[in-house]
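A single chain, nothing else alongside it, follows as structure tokens in the form predicted on its own.
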Amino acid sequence: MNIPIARSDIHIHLSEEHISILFGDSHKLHNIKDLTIPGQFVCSERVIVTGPEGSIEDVVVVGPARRETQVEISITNGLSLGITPPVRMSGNLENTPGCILIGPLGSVSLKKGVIASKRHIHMHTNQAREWNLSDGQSVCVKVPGSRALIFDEVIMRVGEDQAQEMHVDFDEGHAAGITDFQSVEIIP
């Protein structure tokens, strides 16, 4: 059961409000490049995110908005940051650190929302149904090559709206020697 895998480096999703503060009202996301992922896309935007010991510069944006803002960030942003993040999935963003995003515009002081985004594999509900796996169920990885390694705790997320592609962070990435888009197994 052979998959592609990708890197994803710091980045955020923003909520309408957090929107509108930024860059001002009214002001709608521009798509410079889709991501695998239906509907996601990277976006021309771009903001800096600052910490108690630092901030990033030029941090992504990626759409469309959500309900809540949340930023992704690798344990190695943290230190640069000064914020320890949890390892959560998507969207669990309670009890999590906050930071301050600054915009052309505006900035916003977040009092939550900032995680290292737990190694997932996205999947369709067909190929997901066809590999007997599920939503929600923890696999094992393979990576290849000079550097392999087994991704342990690898969790399944499956839906309609999903597409075929596993996502790590940078400092995972990194460690496995991984390329974008390179082939990787998954051992249920």
Second form
Protein chains: 2
Amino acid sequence: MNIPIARSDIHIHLSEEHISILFGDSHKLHNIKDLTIPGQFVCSERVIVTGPEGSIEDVVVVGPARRETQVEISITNGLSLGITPPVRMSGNLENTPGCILIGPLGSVSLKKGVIASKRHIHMHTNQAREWNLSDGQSVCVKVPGSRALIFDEVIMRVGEDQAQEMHVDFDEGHAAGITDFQSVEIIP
Amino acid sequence: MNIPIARSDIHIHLSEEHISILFGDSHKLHNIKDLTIPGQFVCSERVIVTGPEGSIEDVVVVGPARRETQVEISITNGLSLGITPPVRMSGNLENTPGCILIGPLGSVSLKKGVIASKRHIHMHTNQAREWNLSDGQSVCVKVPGSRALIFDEVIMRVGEDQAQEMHVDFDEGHAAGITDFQSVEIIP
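Switch from the form predicted on its own to the form predicted together with another copy of the chain and print that structure.
Everything in the complex follows now, all chains and molecules, and the chain you saw is the first one.
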């Protein structure tokens, strides 16, 4: 059960409303690189994320637009910003902290939406069925190497629109010594 | 087998020679806080650590002076500095990268000494004997919580001058969701 693993650096998903405020009316995001998950892409657009204790510039926008704006940071990023992000699955934004977003044409005072993404595995329904895994299930994942560890509490995200990839944030990736193009193993 | 765990932020151990260059001839480090490990202390002295791509200010000096200067950073710190630190046990500095150190009275161009500390457990000889653990041994450590994980490759540092504490860097601490005064468990 080997699957590729990717480290997610700080990035942001924007609502249509916030895209308009930050980049101008009717602005369309520019896809500069498709991501592994079908339909998701890195945009040329960048924003500044600001918290009570600091800012991080050049934060990547990931498209397409979403229903709600979501800022995914690491705990380490949070120390720079002065924000403690709760560890959440994407889209679960109730009672999360906000921040200020600054774009070339405007700024947004976000009331909520800052999270540290809970580690998870994207997997297509067919593969999950073959391995007897289901959406929402928690699994353990073994990472080999000089910083070998076993991630517990890894959530399966299974669907027809998924491609196989485990996602961790930069803190987790660095803690496990993860390198580019590395594979990890789901263990029973 | 519960032991307290502590996250080490970026810090530096200095040789007498480098203390003199950075802070002045015959300068003595000022102890502002004893650490758990007997004889080790946080100093009031601070330095700037500079790499090819950036600097980190206000880096804590940990005393007392050592035979060789050693800069302990996280992989995330390394991205800011433009330095990729190898994962090493303290004192194992052969073929490690250098950096520039800037103090109030001078600067040092360090040829080597930048590492990401390999996670480890300090333990007094008596306790280690009771638990059948030996110096240099690698053990597994379970961290509970929302970011639960098992650290493999945790090195025992056993001695008469040790007190019981596990040390991880900031990346590892954040990846495991470690909080202040948390305990972890050595597992068979």
